[in-house]
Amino acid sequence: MGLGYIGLPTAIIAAKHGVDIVGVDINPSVVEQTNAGHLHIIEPGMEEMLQDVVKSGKLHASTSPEVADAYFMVVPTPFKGDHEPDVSYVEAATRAVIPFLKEGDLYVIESTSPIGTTEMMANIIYNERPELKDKIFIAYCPERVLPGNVIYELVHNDRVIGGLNSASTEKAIEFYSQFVKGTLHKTNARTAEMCKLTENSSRDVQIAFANELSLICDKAGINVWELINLANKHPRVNILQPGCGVGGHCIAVDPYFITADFPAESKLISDAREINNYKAFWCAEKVKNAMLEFELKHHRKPVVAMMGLAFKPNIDDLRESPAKHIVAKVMQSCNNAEILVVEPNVKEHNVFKLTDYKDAYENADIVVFLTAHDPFRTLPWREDKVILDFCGIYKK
């Protein structure tokens, strides 16, 4: 259930390993494209695999579920209102499969979910189908893949599998063993739910530490990149890299699933979210100040190059990107300055007119590095330009 960034690759890889798959998505265009062997997400090497499994008949897509032996919920869990997790897609997908469930079936949630979601869905299932109580297997099994490296990671990463009882855990392990070469670690559903949230919150907290250092160093006149590199020479210190904020659909979202349910206890996790959000605001203010200073000094508006829109280096994914947010903020207050927007991994954008990175760099008075794409590292440092390097292009 769900043919997105995780559901579709999982369906394709399981089909490739001989499992008969029905991929279900509510979006008819996704279903149509999948059946035509066209990959609607960006993932290197995946389209060829899709075409193979569609041709061999191992995978077909549909807008509604069909009878199966195992059902996987791989739908989004966004947040609503004041960062409250929204499990309505998981619930809708669950309700859609309830009529098809039969004794001995496996039901798994893979979607990132707040603690207790698996139990909540089990209650919904058993309310509708009380005769199935303790006769189906219910488990939670989060994914851990890094977009761009999914074919490898889906097979080789270890996974955590938490059933509502040990028979469910075993049943889920039996399924995943068909295509996962990493170790499958057994636990209960609540621990597995929290484990996913913990992994991404841990990364968020560590990035927040790096971002906080960058704010301190900016005030103290210290190069934060040099500082972190030196501190990391300690055998037990491993600080991550500061940037212009934290983006994407996972790390900037999942910690809220903890803070919403445990506000009194999750102080550090909550502060980390604030620091990482603040970093993007801070970067936008820095750019605006540099533009004002330039204008006062040169009596004309500067040409500004905004380098990078993607949420992390060397990808074309602009979802929840702090870089994109900063560009929009600066443009809103630009007062007729000329802003050149650069994203070498994207051909065109419906809001921003894109400029070639070399041309933008050449023509700009102020150059703002937002995303550390590899091609930017070939640009030489120029003393005649104001360079705001928020992502460590020149750290070496």
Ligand code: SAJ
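Between two forms, the rigid core is defined as the largest C-alpha subset superposing within 1.5 Å. Model, not experiment: these values are computed from the prediction. Positions refer to the first chain, counted from 1. First, how it differs from the form predicted on its own.
Assigning each C-alpha to the better-fitting of the two rigid parts between these two forms places Ala14 and Leu154 together. Put simply, the small part of the chain turns as a rigid block by 9° against the big part between these two forms, using C-alpha fits.
Next up, the form predicted on its own. The previous block was the form predicted in complex with the named molecule.
A single chain, with no partners or molecules, comes next.
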């Protein structure tokens, strides 16, 4: 259930290992593209695999569920209002499969979820189908893959699998062992849910430390890239690289699933979220100040190239992207300055008119690097341009 950045690769990998897969998505365009063997996301090497499993009949896509032996919820879990987790997509996907469930079936949630979601969905299933109580297997198994390296990591990464009971855990392990070569670690559903939230909150805190360092170093006149490189020479120090914030549907979202339920206990996690959100605001202010200084010095408005919209290098995923937020903030206050928006991994965008990265770099007075895409690293440093390097293209 769900053919997005995780659901579709999981479906393809499982099908490639001999499992008969029905991929379900509410977007007819995604279903049509999938059945035609066209990948609607960027993931190196995966389109060829999709074509193979579609051609062999191991995978087909549909806009509605079909009778199966195992059901996997791989839909988004965004937040709503004041950073409250929204499990409505998980619930909708669950309710869609309830009529098809039968004794002995496996039901697994992969979507990142607040603690207790698996139990909540089990209650919904049993309220609708009381005759299935204790006769189906229910588990939680979060994904932990890196976009751009999904083919390898879906197979080789360890997985944490938590059933509502030991029988459910074993049933889920039986399924995943068909294509996962990494170790399958047994636990209970609540611990598995918390494990995913913990992993991404830990990353968020580590990134916040690097981003906070970048704010301090900017004020102190210190090159943060050089500083971190030197500090990391210590055998027990491993500081991450700063950026323009934190994006994506995991690290920028999952900590809120903890802070919403445990506000008094999650001070560090909450502060990290604030720091990483503030970094994007700080970057936007830096750009606006640079534009003002240019106009005062040259008596004309600058041409500004905003380099990158994706939340991390070399992918097309713009979800929760701080770069996209910064571009929008700058454009709102640009006062008719010319803003060139660049995202080499996206063909077109419904809000921003996109410009080729080489043309933008050549024509811009101010160049703002927001995402460290590989093509940007081929651009030479130009003393005749104002360069704001928020993602370490030049380490300057």
